[in-house]
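As structure tokens, one chain now follows by itself in the form predicted alone.
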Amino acid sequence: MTPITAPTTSERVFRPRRYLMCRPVHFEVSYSINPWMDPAKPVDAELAVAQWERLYALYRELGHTVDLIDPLPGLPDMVYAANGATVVDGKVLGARFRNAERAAEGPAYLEWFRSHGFTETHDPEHINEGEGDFLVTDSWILAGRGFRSTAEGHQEAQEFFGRPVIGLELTDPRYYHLDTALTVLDGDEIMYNPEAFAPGSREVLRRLFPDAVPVGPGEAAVFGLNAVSDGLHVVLPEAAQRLSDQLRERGFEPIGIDLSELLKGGGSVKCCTLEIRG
């Protein structure tokens, strides 16, 4: 496999995207399935909605199309739309969650796609948690495992999409999904936190992406890698100031946003954003 070289800053190009989001009207932290969730810590539900609304408005201001799925009572984590499915070339791979608390989200998201004209859909047999663990570059689908999604789920995705899937082992429970430890910036360009991966996976990333943006533990800890890029703009948590500086040096335009209430559930910008790739 040929290593990827980053483009020059003059080549940054904005590409309008289509996203699916879910308003957090039922958001709360009533159970704990990751280290960020503490049911004893109060959540300001109104603030969570207001912060989410700012992200929704920002995408539209930037020129993206944003579809909405209706939130369902009893599914407080449905706001984390990225986990609901993976969409590549108009084909929709549904999610199959590891934790019972989120199990009903997969069918709900898959039904949305079917009711909106998507005909190539797949009910997964093996555990995968959507774009939480499947991140799509031009050449590959990068796939996280170790805490949620499984190697069998990776193989199922490869067979369904017909694209090479690169399995990556996550080792830090704080970064339980790939989208908390790695961001696809543009094409085959990424940024990632090496400390979140097993040694072999770090070596795979180093070989494939020698020009990747390295992200330190401080920026990772504020969920700086739970970001969304359109090839020019990178929307990320506003607390990741140093990472924003790194991105500017690469020619990107970082946009910081506060999703601190939703971080109490273990998610931020990317977790709230499912990309619909036609």
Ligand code: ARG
Second form
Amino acid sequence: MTPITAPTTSERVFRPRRYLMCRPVHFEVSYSINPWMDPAKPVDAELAVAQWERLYALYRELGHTVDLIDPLPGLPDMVYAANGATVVDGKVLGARFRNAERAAEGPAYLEWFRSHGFTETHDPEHINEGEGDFLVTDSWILAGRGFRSTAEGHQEAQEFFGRPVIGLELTDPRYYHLDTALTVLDGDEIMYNPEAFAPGSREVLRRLFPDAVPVGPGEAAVFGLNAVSDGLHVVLPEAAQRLSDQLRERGFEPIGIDLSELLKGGGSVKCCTLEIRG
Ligand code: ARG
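Take the protein just shown as the form predicted alone and give its structure as the form predicted in complex with arginine (ARG).
Below is the whole assembly, all chains and molecules, this chain first.
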């Protein structure tokens, strides 16, 4: 449906969410599994925690509920909670990581859910990196592949959740997870960087989302698409100025935040945030 005029802020509907996050007390860049990670480049560990605390506080100020999982030593990437699982309709699909360095995170997150009253959980057989690659819209689960999650992992998610999973091929190593290239804003409304996808997948996105917010390479390169929306507020990296303007024109309230230290691990706002959908 093409809206005749763009929605205004007063028409946007805020829905409080429940998120899971992990304080980056063990965060460092000691290995490299994506092009953003350079172990030779120093990370300010204290600043990383302070920036993360700001995001954590912001979600609560906005009215969201945020649960915390205990960070484990030796798992520096555990701060990227989005990768820990996918939760839809209260059902929890565990993660299975591509890289050995992150393998132990899957069971750790699954254990958190099991000990917090989630009874429908699934230990995956195939590789999927949680909400890094699975993004949920009202009608579909959009699923990235090419670098991390696999087509078999997508299939497993479809059977577990009973929702249609749309596989999308990522082609640019800088945008190795779907959540670095595409954001769900509300319902079936998204924004994405077409250049991150293979031509066929780009065409699929064009057909399914003709009204998507077009995002240019400059905004994508500052991780502007690694954003979290509650239907009204869109929390995104503050460097994505132009994208914030685009969102404002659409009736959203963009809120920029600086996560420079976590970007050194190849993640930002969305990577640090796992949504628990009841
Ligand atoms: N260093 C992590 C990795 O390469 C970053 C993960 C970012 N998370 C995300 N949801 N995109 O796996």
